[in-house]
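Just the one chain here, laid out as structure tokens, in the form predicted alone.
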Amino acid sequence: MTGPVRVTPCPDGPLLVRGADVVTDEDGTDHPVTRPVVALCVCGKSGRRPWCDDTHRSIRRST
């Protein structure tokens, strides 16, 4: 992908990305995207870490 990359934080949500070709998480593993759009987890709680899984709704939920 050629462009700018774009970052969209999401209100109680994940970070949307447009245009990144590879995210790298905190331990310094690359991740190659393969969509125009990914949404990064910011919880902490997703099983798919660094994508997004949705966890952060039931975490909202119970609090």
Given for the second form:
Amino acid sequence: MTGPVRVTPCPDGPLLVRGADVVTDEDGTDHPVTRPVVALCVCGKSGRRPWCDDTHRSIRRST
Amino acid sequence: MELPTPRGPVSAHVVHALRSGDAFEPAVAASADVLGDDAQVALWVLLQLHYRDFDDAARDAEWDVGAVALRQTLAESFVDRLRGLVTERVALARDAADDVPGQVMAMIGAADGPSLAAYLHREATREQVLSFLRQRSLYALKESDAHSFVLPRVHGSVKVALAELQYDEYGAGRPDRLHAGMYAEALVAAGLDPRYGRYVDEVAGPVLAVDNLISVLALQRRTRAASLGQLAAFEATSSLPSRRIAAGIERVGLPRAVAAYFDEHVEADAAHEQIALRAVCGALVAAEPELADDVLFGAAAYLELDERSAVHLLARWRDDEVVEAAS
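I would like to compare: after the form predicted alone, may I see the structure of the form predicted together with the partner chain?
So here's everything in the complex, that chain up top.
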């Protein structure tokens, strides 16, 4: 993909990332981006990190 | 696909008119219970004319004046009925937040119906999971097609965001990731028939109503904002349930390929939820504030009908268990 990578934070939610080819997680593992826009986990609780799986919603509900 | 089996006089009339080529009589719908199986089958058939052919229809009736008049009689009565059913959901949501994304999320948070996904995750038998896959097939085999009808009816950044969402639903350039195609593969892997409309005769009226709502709102320009509210409520109630459904599919021992469709929706819909809430609905209402109530109506009508379909299917499946326990 060419062009700039754009990052959009969502209130109480993930980061939306557009234009990225690869996301490298904190262990140094590369995760290829296969969608035009991906949601990156910010809460740290996703079961699919680095991707958001909406787990933040369950956390918010139970607190 | 073939025309479904009628479930009463209105659907019998529609099926007869299509099969024979005889004229449609819009007055036939006047006294129908619009949420009942008969009216919903009739409406479903009339709406399908915009998506697919019926192999056993005598002619192409997509824009037949009588067919359109009958469809609109049913569609308008359906939408009117729903407006009455969701007044409270809309009022509560409007007071719960000061922007549309927050209001839709508040509406979802306040919904307290039973969870079909939780049942499929923990309790459903293999046959009930297969039944769920058949019930879901009408929507999923034309997944996202309804909202493509909305694209020319919105503008600027809203159009761009909706197109971005649709592009992902349509595989993002990869035919093997077309969501409707992934559902067909899931059906095949489960030993089911992947042809569109194959299972319509066993699809429950309340499930047909959800599919019909999605089409009705998307096919009318004046309900475009309601269609996008419906889309946002759908996307925002998909990611977490999809994970549970995938786990239930694996629990009953169906092949991994069956769960793949639902796995795909965990990550995809976590992103689509944000796009639909903010870049689609939020931006639409920022540009045209008078559409806010329509967005909320679409979200509320979807949540209402989705809840009714879950209640219906859970009751049906629990009855199965009673019958099995007694035999």
